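Taking the form predicted on its own, here's one chain by itself in structure tokens.
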Amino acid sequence: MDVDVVARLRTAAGRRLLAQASGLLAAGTDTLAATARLRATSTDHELVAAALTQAQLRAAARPRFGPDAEVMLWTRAGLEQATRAVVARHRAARYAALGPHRTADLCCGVGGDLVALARAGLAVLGVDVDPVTAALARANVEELGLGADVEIRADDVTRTDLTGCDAAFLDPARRDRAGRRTFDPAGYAPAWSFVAELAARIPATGVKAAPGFPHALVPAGVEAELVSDAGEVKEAVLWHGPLATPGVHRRATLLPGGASLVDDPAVAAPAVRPAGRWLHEPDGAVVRAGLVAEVAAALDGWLLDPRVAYVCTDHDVGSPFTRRYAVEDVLPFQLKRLRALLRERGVGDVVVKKRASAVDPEDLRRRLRLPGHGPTQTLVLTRVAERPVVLLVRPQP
């Protein structure tokens, strides 16, 4: 797709083809048949192909972007890399609370964060080096009625003029030249050295990073926020200058509810003891943020193993930062013994959860050879003092 095709998709003919393509796909028409039907109504075969691709991408975007997906334009890479709406709204709220004159959204992609920032009432400059991506971002903010206070620029973010911007958000590309994800900040584009340069020019800077971003690389005075959505860790954001919360180095935020936990230097390392009556599984954002000790202190709990993020208690207490399970049995992990126990109890199938275990859950399910009828048992595979153990647990509301 090129800039001209983006413009043609927004004409009356393009919109008509998009509507037809969406209707055909919704009716279950396969791609070849849909293409033939669309070509019967238009001689612009390039536009037909683009409309059909957009209809497919809009359907894929719907779970993450809701009604906005139906009017936005996408590329496959742009959709994969775009921040889901609930996360973008959470981030935009921090900028809105600061109240900047103008916010620069650097490496803006197709506009997921632009939309959230504009809806938060902010004037925004969006910059992306790819002209097609910039054209899509421009189209998207205009289609959503947000173009009045948004400027889009196709430019190199390391060289573009940011005069007038007193806040910035940077979402560097985290893929190598072959398109594979990279978890090493040295492989980000623009180069990681640009982050320090940007924060020196515009102190109110937020930088998106992979969830596994090394804590050792977080500069002093910067708040690292780990964000999960519906239990899935989505990203880390490094908040600089006035966007950072004073005294907070690490934060875990759980969406969509918005529960947030911060580091507490006064919290001691949790005790390590055998399993109690209740097992608590901290959310992945809590684990990635290194806040398991804070959760254990809040629950008055302890760890099964100092290197494994499972918290135990003897009293039934809930936390927005954990899922809790009633512990029914704890035994050394031995396949034959586990199979015999499950069959003795009439278990038909298992749900396998694990931390610090090399066992493949699906392989274990096959090897247990359970009948498939009867109650389902939740198993937790982990390690205690270097020895593999299995806990039979019951999930709690």
Ligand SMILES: C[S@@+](CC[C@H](N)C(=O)[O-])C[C@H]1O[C@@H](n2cnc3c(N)ncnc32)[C@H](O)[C@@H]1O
Contents of the next structure:
Amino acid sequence: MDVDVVARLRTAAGRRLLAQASGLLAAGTDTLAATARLRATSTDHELVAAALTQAQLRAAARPRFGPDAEVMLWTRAGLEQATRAVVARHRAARYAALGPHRTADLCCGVGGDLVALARAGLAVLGVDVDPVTAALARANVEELGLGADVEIRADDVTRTDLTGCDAAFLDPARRDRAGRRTFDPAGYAPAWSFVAELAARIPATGVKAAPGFPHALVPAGVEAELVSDAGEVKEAVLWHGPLATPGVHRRATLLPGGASLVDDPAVAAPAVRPAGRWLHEPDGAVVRAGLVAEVAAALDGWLLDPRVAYVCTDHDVGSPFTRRYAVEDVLPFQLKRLRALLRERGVGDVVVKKRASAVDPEDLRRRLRLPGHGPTQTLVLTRVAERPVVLLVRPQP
Ligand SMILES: C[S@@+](CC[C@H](N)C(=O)[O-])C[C@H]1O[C@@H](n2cnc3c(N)ncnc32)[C@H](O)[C@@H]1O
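Can you return the structure of this protein in the form predicted together with this ligand rather than the form predicted on its own?
Below is the whole assembly, all chains and molecules, this chain first.
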């Protein structure tokens, strides 16, 4: 797709084709047949192909972007890299609370964050080096009626003029040259060194990084927020200057609910003891943020193993940061013994959860050779003092 096709998609003819393409795909028409039907109504074959692609991308975008997906224009890479709406909204609220005059959305992509920032009432400058991506970002804020206070620039963020911006958000591309995801900040574009440069120029800077971003690289005075959505860790954000919460180094935020936990230097390392009556599995954001001790302290619990993020209690207590299981049995992990026990109890199938275990859950399910009918048993595979153990547990609502 080029910039001209983006413009043609927004003409009356382009909109009509896109609406038809979406209708055909929703009705289950396959791509070949849909192409033939659209070509019967338009001689602009390039536009027909673009409309069909957009219809497919809109359908793929729906789970993450809701009704906005039906209005926005996408590229596949732009969609893959765009911040999902619930996460972008959460981030934009922090900027809105600061009340900046103008916020630079650097590496704005097709506009996942841009839309949320504009919707939070902020004046925004969006910059992306790729002209087609920048054209899509412009189209998207305009189509959503958010364009009044938004400027989009196709430019390199390391060179563009940021005069007048008193807050910035940087979402570097985390792909290598072949388009594969990279988890190494050294492979980000623009180069990671730009972060320090930007934060020196605009102290109110937030930077998105991969969830596995090494804590050792978080500069002093910067708050690292790990964000999960529906239990899946999505990103780390490094909050600089006035965007950081004073005294907070690490934070875990669980969306869509928004429960947020921060580090507490007064919390000691949790005790380590054998399993209790309850097992608590911290959300991935809590684990990645290094806040398991904080959760254990809040639950008045202990760990099964000092290096494994399972918290135990004997009292029935819950936390917004954990999933809770009633512990029914704890045994050393031995396939034959486990199989015999499950069969004796009439178990039909298992759900396998694991931490610090090398066992492949699907392989274990196969090797247990359970009948498939009868109750399902949840198993937790882990390690205690280097020994593999299995816990038979009952998930609690
Ligand atoms: C992860 S995506 C941004 C996604 C965006 N936050 C969203 O929610 O849609 C990164 C973007 O950075 C852009 N990019 C990479 N290097 C850049 C640079 N030096 N200047 C401007 N944009 C750049 C890429 O074109 C890509 O669109």
